[in-house]
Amino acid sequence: MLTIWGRRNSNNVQKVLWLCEEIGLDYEHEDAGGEFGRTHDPDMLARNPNAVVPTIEDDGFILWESNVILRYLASKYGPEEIYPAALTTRADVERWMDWQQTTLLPPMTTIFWGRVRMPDKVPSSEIKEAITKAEPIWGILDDRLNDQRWIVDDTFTLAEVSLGIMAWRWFALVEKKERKEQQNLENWFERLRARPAFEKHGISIPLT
């Protein structure tokens, strides 16, 4: 039986959460992480020496990284289309995927904790500059997304489910007048909000 460990509304574990509904997997959930501790308790520091979440325990496999889990979930339990096996297909979805985590994180992570997390702690000045940044980041995938319904060769694969939790964050924090319109991430966010998966371990979790 899988394992995971993680409260529900950190986007990194949401994107687990999320994968496991689409794919159909049973697990077992355990809270831990902000409010609810238990990430330096000893039997956790064993799995997770990082005290972060998500962790997962496999069949007595451990594993943290929360895009490290996507894809061995998929590898081992989703069907072929959310993770190709082709490699150049494979590498576009894993592209997306790091640059969800080195290019599009830290803007992101500014705004989240300037508007819901640490508000009277960030500057406003900071928020502005965070949402200046992440704007043409965004537009990159708004690019990509030009005739097309996904990411990947037009199918629905991790890139969605890294990026979507991502996505939520930027509608939810940043008001329209704010922002520059882009009509293909919008009517793409629009197609992810339509899934069940995602509707239930993202747009319904409280951001806190």
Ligand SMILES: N[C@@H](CCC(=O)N[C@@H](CS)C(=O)NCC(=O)O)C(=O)O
Given for the second form:
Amino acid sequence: MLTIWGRRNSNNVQKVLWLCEEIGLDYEHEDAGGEFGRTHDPDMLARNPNAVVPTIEDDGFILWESNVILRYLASKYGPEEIYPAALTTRADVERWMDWQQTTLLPPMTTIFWGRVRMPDKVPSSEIKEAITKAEPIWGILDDRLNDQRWIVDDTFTLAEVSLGIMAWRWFALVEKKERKEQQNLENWFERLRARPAFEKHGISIPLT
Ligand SMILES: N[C@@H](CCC(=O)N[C@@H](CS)C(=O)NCC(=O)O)C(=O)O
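Output block for the form predicted in complex with the named molecule, input the form predicted on its own:
Entire complex below, previous chain first.
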């Protein structure tokens, strides 16, 4: 049996829940993190010494790091196209997933904390700077989507799951007048919005 720990409003937890829904995988869910606490309890620290979510346990195997969890679950349970086995295609998917964590996440975190979590504590100049930083990064994905519907091989993959959750925050928290039009990105996001699994575990969850 698969168990997933993590509050539903966490972007990293949402990725995992979205993937499970997308591939029809059953799981037990336990709230943890944020207002639910628990991450510093001894049993949780034994599973994840970082005291963060998500964490999963699958038939006794414990794993943390959201994007690695996505790759593990997709490899074990998913249809191949969501995480293609061909080496170069797989590397392409992984490249975009790592890019989400390493390049896109830092400015997006500033925007999220500044506009949602601690609006009184993050100066608007810092938020502005983060938007200016994030925009050309999103532009790289906008270019990539110039003549294709999905990021890799024109197929819905883990790259969409990892980046879609971030895109939701970008479009919800940054007004149109604050950013350049990136039509390919917007069209791609509209395609994601139409997916029931993203609706359920992404856009219907208030940003808190
Ligand atoms: N790199 C980790 C980051 C995990 C992380 O920072 N999770 C946040 C939620 S998005 C967290 O647990 N924050 C503390 C809390 O919710 O109590 C991953 O991708 O899983």
